[in-house]
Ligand code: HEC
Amino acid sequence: MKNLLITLLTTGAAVLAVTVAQAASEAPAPEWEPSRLEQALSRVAQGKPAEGERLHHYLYCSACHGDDGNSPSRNWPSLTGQKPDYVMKTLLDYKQNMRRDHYRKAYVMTRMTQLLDEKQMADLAAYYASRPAPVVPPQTSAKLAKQGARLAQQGDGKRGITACAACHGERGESGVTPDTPALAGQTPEYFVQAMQMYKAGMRTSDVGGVMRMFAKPLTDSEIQALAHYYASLGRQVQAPAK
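Structural coordinates of the indicated chain alone, per the form predicted on its own:
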């Protein structure tokens, strides 16, 4: 009887632990208040690119984001050319468990940011901002890019969709607030992943839910078109001289 009781208690505790873990993972992530975000970003101006470059290699950020911040993977973002405010905000999102991507990605970044203080985050942000925009990825569809350009530049007034350029710049080169990243040169695959997470409400780190509201009415084909448009706007690589 004693052994049976111990078994039941142990099993019950294990089930409870799994249930609590599942509930925690399904609970909505906290969101930024604009005033608190502004205060959190106050260190950005103190960032030192040289120190950020050292951290980029020391922490093996290059394993996913490329040796110079230009990612070799089609599933991880390039960080070069980003506004320092946006990179800083993203790192803070992860550290405070406000950014929920696909489980493995969120777990890796959440753990990594626990190693960083705000000064180091500012240094990394300064380094990536000092680098040129990402290289145009291969296999970009010109047809889809043309379709995406119309929506990015003009939006769709009938459906209440604002032009992407209003927040992300005419050529996706910058954002008007810390919550709006540069989009030029990101791979279509990564762009689609991000937009689908906003559309499904999985990513909640956008201040005021702006991206969630924007993404919700978009069709999958429109997201693909926007992805190829912004991918096509990255830095062109000069062909070697013959």
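Okay, that is the form predicted on its own; can I get the form predicted in complex with the named molecule now?
So it's only the chain below, everything else dropped.
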């Protein structure tokens, strides 16, 4: 005899759902030490772009990040043109719950990365690295971009802000170290969110707390301007040939 019995007698159209309480969010892993990070990224060179492309579709990454990782929507970041080390690292960050935020934006990635092993992460990273940098997102403001340029290129000595370009590349095209992200063409909404979460100390993925330190003195309008500056440095799409 069964232990539990539930009878269901509906008049045809009743809808049933079970609401499970939200699992308590796990505590974040301890912050990266350079040596532990190096160890964790040791497989990145073995990544296979073709396998990454298959996974990008099979695991529905494409549903949000776009057909080839260049996000079509202001809701999601673009992933193309990144060095594989950064992408692999950030997937590990999510898996270890180091990227948290007030709006539960990172939650989807924290869950999705539970499905990935390190080989798959390396494959995905190799695929995004093989794709061209993102195009300038729609609604990028030229006016704001102009305001952001100075801070990005020169920093602000008085407030101890190093020029962003010193680490993220002259035109945001690539980082000076393999785990420093490219910023050119990144979705501005995502950029703002990333900066605000460093500023709030919720995103603890930056080794040694560098970005938390640089984000701290920035005002909301400076962050906006920087976001549009870097967005404006994305790839210009050529007008289709006549």
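Numbering follows the first chain given and starts at 1. Since this is a predicted model, take the numbers as computed values, not measurements. Definition used throughout: the rigid core is the maximal C-alpha set that superposes within 1.5 Å between two forms.
The two forms, fitted on the rigid core, differ between these two forms by 2 Å or more at the CA of Pro178.
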